[in-house]
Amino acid sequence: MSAISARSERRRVLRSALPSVTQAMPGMLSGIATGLSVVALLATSAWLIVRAAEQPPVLFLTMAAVGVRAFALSRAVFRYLERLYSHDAVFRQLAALRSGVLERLIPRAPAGLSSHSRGSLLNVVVADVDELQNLSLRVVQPIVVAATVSVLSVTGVALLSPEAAVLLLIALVVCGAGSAWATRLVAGAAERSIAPKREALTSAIIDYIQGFAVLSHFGAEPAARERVYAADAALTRTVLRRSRGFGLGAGIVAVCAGLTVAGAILIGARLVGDDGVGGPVFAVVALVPLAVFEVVGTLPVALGHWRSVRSSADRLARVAPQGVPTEIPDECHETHLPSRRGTRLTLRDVTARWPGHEAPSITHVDLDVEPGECVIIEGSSGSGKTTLANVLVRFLDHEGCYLIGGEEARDPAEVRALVGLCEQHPYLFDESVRQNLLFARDTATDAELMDVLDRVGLSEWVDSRGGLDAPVGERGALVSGGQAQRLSLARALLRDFPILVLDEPTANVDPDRADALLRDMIDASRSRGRSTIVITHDDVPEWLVDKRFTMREGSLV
């Protein structure tokens, strides 16, 4: 992605993470006033308790003490509309975010996402988009409501002090450009930082958990452990050096009120004539500043979030861009593929690559399986036998003619309603045997699901284990790689469809085991008349075999 485009899907996100103006009206001019609110709170205080100084008929303090109470009142009564308002605009886009998200992810899995980790998409989803909710909450309507009360209180305190109030105004100036080069030299690159050392945490511990059994059998789980921990130790060293940079920025705040309190006291005196005449004017001019850098005080953290919220915009932006690659295909509704019985599938000249890399992972394939048949497609490993896979099911886009029963297949939804993938690592959910089947077909009675169990050899295994409702656990670990591969089997049959490919179906299987275990499956997808594309690396059964080819350097021969 360049520069530009870069620039250009960051803008994307941000503009999509924020309400729009209708729905973020409400919860600004509540901020706005509340701030305001403030000031006046501040301001009327300081003037009534001059004035009752004075001692003068009470009659002359009642709008002032009335006021008090109003503006007290008001500022607890905006600040809970303002959260009120604010946060109900910022979850209700904050939902149509994350749905966006997924709705650009969905079409480049899984060959889109295969560059990405677990962690990192886990991260994106999550921790990504939520951090996005700080650009409305924590950095647009702070900006805006610092500027609008500002802007406001000079205009103020000019009427009663134009010195004061071009004192007040500079003051506001230099602490917004001070505390703003003060946090972005202490903590610009830690606010940059944080969501990447976020993902390499949560990758770490998500490797960790899931491999826990593997590294603790070859003595790599202290190691792995210690990655955990010095991931947790550079995330918080990181949001500490993010927190330095909002101290200091609180403190170049305070330190400006100080002295713009110390310049508002020094013009002020002036407006105090010999007589104490112009007393509650001048604690007026004098203290206005505390209460309106009260409400600057957010800018440091605002510009603090800023970084943050761009950091992952950009995050976002890389991994769900708008629009999907060249290499995904398109979802088209320009061919009627056959019906589900005699599909013949004909590959011709056909080329194909991986999302973001220039070379193609297969070159010149040519491929004609008729109904019923089993061809085997070996080779090493990265000769390109699971890019082929993808092709098939439509994962993957490809040059050359892909068709089945003469027509050419383009709709990706048309081809894997034909075309089955029983993948090298099949996904079970933390759900029972029955519940990871019906997802196939949820119309499938308990017997059906009994008659395909036994057709792939698991039906005295699942009653052994207490029936269908016996759980397989998360990602399947409750059962071994065998019963894996013939659960997912199982499924693509319950399925019906007239094509199948059997992707490495052995790859997670003892050697003792394989031999067994593939010609299981064979036997049970060439049943009723279903053509089998098996890739696999093992030796099958020349009786079982129809045609038998070898991928090398992404060339079928």
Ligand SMILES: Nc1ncnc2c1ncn2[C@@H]1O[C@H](COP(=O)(O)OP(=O)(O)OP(=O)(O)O)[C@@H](O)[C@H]1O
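What I would like now is the form predicted in complex with the ligand, since the data block earlier showed the form predicted alone; can you produce it?
Excluded here are partners and other molecules; the one chain stands alone.
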């Protein structure tokens, strides 16, 4: 991705994280009202205390006393409203943002996501999206509130003492810039690297847990555990460094506030006198900076959050950019489907490559499969058989001509309704056997489910596990490799695709059962005019096979 397109992608992500102006406005206005209440409360209290010390008639103090109570209450009420409105707006936007990220990821699956680790995908969908909610809540809103409250407070002080107002203005600018600079110096790198380090930790934990058996078998478990600890320590160090930056920023703001109060006292003291301002006004001029700095103190933290948000936006833009790579077919939105004549499958001069790879994985492939035919594709490992299967179900786009029933096979959804794929590494959901089959055809009855299980030789096993409610575990952890493959076959049988692509369907099944299974599937498909394309290393009896091809370095021969 070029620097310019990366920047515009990031801008797009950041825009999509911001609530609309109408949604953000109530929270923003409540935030400003909270800040102004804080300043007004301190100003009124200072005036009241000093004026009360002069022992005027109580009547002169009543208004100020009411003001103190009103501002104390309004500060709490506005803070509550600010939290309520701003979080409501952000959570609404967050839901839209998360579903937007998923919508951008889904068309890329599976071929376009294989280059990202699971840890990175998980972090993008969960942690990075969460981080982006800080953009409105902890970056934009505090900056707008601090700026508005500062301008209004300086204006208010200017009405009482222009010199004190100038001092306050200069102090705010110097302190804002100084604390932002110091925070960035100490914590800038840490804020940018928190997201990548969190991802490294997630990936290390996922690798450790999922590869535990292999790691402990080869004695590599301690090293892998150390990697998790190291990733955790690195993340902890980074978070601490960020906190140090925040602490330094807050310290600078506190020091600035103290110095400004001292300066305001020096200026105010010269004004107090018979013909100058009275003691109560002096107290206001001297103490208001304290309240203003309390509001402005959120700025260094806001700028820190900005750096983390930007880093998350960059990662999101990288993993889930707008549009899909050219190697992956886009969804079609054509209203009328092509009128196909049958399900004859034709490939002419088809070439395809994986996203991010220059060299094609299959080149100039020609293939004809008539309805009811069984075609066997053999070939050495890495020759491109699975790539071809991915092209046939339109997980990968292709150059050349791909026809079904004489019409171009374009719309992925339409093609996937006609061509089914039993993947080489089937995916099972952490659900019961029934649920793992039902999503292929949710109207199937238990009898139909048992029938397909019987055909793939799993009915006895299912019975012994207590029936269709038997769990299969996460990613099929509770079933053997061969059972997982047969469940995946049962799923495909249930859907009854006109064209079925089987990618090494019996690689983990014992040879006797594998032969019988393949024979049964091919025979049944043929008798119903269904075509089968079998990618296999097994011997399939000649009489079942109509055509036999070998894939060699991406070409069918």
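Numbering follows the first chain given and starts at 1. Predicted model only: the values in this text are computed from it and were never measured.
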{"query": "Rigid-body membership between these two forms: residue 200 with residue 358", "finding": "no"}
